[in-house]
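As structure tokens, one chain now follows by itself in the form predicted alone.
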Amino acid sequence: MRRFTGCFLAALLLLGLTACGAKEPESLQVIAMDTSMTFTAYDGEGEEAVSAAGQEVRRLERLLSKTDKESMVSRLNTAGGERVAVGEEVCSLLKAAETYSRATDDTFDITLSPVSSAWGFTTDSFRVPERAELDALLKNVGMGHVSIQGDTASLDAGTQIDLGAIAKGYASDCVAEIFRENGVANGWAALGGNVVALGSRPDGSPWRVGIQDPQKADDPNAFAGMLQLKDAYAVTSGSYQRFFEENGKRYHHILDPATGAPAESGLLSVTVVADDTAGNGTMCDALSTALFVMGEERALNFWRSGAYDFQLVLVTQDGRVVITDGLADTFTSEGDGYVCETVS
């Protein structure tokens, strides 16, 4: 069995952000939540911004991390069905991925940790589990598993959760805050997947952000296409991301709620794409996983009810990038051998 880890989505492209005579950029690099993360403010208090929220995403990693046996989410897992005091923060993201898995009919579940376990993606110890295990840890899935009273929490016997499909957009709200409270407006940070892109670059031009290529995932200069962005959140969930190999066939870390399996929708990677309101960062990294799970029709069709305010790239197998109108003026091509559709 041979593990293989591809570039995580998309970089913002950095050369020639500095405009003549415009003030140097305050940036910090970190690595937290499993990721490397930067962040970068042109205005404001920018050192005191980018500082702040390097400490703010340290401080969620240790509150949602479900490896740290300290964190409040390892508390909850391993609490064995007892109510447990986890706070108000804690309850409230709960609260928002239960929303947002009712929204989706489910392809957004954070209670599928032991099914993840089981395919070794949260260990590294990777296997393809017999369907009848499957079935077993699937009867334990589902936020109906979850209660949530006041500032506690508690989960059935059997289930467990882990907030990775959401803590990282989470994070990138709080790091947005940080930065506005500070006077930053013009600034990024790039958490793994997932972009903040405030005001503008230094010459007054969007952000450019890459939407890496999954066909060539190792090369972190590919892209499948380039956003130009102002004052919006950018996360993409793709199947290139995490991944293994047995007896060659390809098994990703992005799993169907309904199956237990990794999802064959027909997608490599999805991005979603929202202005940058308050929780639109949580918003964006959850739906990126669930429109993933459903597929380019259900995802369409999602996006056209108006349930929620995003627009959307959907990168194909059969060699297409689909992107909504809302983007057709700030989205360029740039993967050799991929059809762009644009659709309403």
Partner chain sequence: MSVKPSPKLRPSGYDALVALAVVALAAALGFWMWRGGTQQGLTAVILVDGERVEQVALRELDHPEERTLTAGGYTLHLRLFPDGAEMESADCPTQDCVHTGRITRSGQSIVCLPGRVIVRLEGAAVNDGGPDIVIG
Given for the second form:
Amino acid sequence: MRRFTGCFLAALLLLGLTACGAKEPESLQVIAMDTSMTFTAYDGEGEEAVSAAGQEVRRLERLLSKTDKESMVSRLNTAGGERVAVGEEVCSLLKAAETYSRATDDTFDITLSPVSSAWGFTTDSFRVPERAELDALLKNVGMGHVSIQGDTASLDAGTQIDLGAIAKGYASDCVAEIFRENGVANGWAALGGNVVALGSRPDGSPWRVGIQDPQKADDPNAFAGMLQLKDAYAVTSGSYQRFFEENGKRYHHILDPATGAPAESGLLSVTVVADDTAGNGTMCDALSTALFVMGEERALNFWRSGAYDFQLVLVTQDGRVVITDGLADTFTSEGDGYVCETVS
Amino acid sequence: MKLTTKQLTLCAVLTAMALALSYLENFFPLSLAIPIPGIKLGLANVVTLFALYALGPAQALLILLARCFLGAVFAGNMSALIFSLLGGVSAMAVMILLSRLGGLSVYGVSVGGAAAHSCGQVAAAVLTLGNTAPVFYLPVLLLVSLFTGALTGLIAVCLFRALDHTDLMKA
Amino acid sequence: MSVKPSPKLRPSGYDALVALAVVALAAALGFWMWRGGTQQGLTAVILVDGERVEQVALRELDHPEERTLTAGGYTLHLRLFPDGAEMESADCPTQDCVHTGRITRSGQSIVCLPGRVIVRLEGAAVNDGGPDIVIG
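And the form predicted in complex with the partner chain, for comparison with the form predicted alone?
Everything in the complex follows now, all chains and molecules, and the chain you saw is the first one.
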């Protein structure tokens, strides 16, 4: 009897050992859409899910890239005003962009592309354009220069689009959908500044999402704050993410459509948080850019208007972290030197 | 090991009781008060404790193993088996040892068993997860086991008092 | 085998000793973890264009090591330490990888977009209250 028990226990222990690593998450990190992306699945068909996510972002890159000459966006940009059958997916994304432009008083605008190119942000050959040059380019900026009909679209001559400020958010929506299709209830995806966090950590607590400290962008362990998120999207837009310096002045990549110059709104970064409703990844991405351009006061008024259901973390140039009251229980202050304020 | 009919019956009844207690425990989720995975009262330990004194180590181990396997079968969750087995066997080993030391009362034995149970469960978690992160919870689990151990000890003492006049303890 | 101990029903001083031992064990473990005793060995995984070119068990390094990576027409100088990694210099136009600073936690990575290089730290995550995901 005793020997039997002993053997049985030993066999069980071995079984337990072979089951080792069964709960190790599946993770894949790729470079796509001009950023680094990480997909991590803790359950379900994890391996299939992360590899399908990798293929999906490559598909979207081929469809939406501004630099890939074969992409739908490039075909539209080079059509010289002709109508292009861009397909249902691109059209719905264009319509979403149009909706967010209108809702945010044109602080979000996908037609800023020629202006962004003039600053060199698309090619990494940075320069400061003349005022006159910017004014000339701004004449072709605005969603009024984009026409969408069915699954076709056309641009006015001189107008170019860049979906960069919305494409990664849309990709995060697609990845969340792929995770769900593969039975991944717990996992996350980080696509540049776009995060979708599904379910919870293996111990059942919420995912801990660190917001990079914009003043210490060189330190990967410096955070302005930490969000505890379950089933949520979070997107950060910050002036520290992409910039160049000329004659001691810093120029960042988030341009104000009203001036064509880097938005000087008193903000260092804007983080938009929303629940996991389909489409919210796209919304958070578009709004984070728009609210950065708006600045603190307009951004908070936009939040109070209730037009969209989301919460905010604003990091200001004068050293404050402003959070909206819906995040009071999920946000913890991290960075030293920041004063935390909760607004309602 | 030969079992008399009486012993066999007692083992069966105690196994059933242990299973019932494990199930009952789900209605008092200690994890709501202390949000740590795997934290629970450990009521089934009362049966182990009782069997150890009333029937001896061999039969107590038998009951424990039966409880673990049947519990896993009923829950349809075989992966939980390694947790309950490692926890249960560790607790059993420590309780056998402590009960033989002489000076200790049921309370001391029970607390020692509860602490060993926590260690065993964390060891199981380390084995299945393949990393040492669960060890992080062990200090809190150990402190909690002081209280859960004292509680199960108290219940067992009440049981011994109530059954003192029967011949159960002399079986 | 059926030597049965008889139950003692009243708590004694020896019981307090058991309780004390448990508290002492908990305290010792807590202290050990507070000192960062559970820090596991990290592995630096180097990916070029999605291909895993090398992985280095950092704990086994007894002094910093250098790696020179050539990818996408750029040359990157990576430094590996027993507790992390950093890109010392690179001739890419963006310098994002150099600006990332030193990575020290499992899951962190240094990414060079123009060279399509990823240096990623893998290993058991340490439950020290740090973030699972970083945005920004």
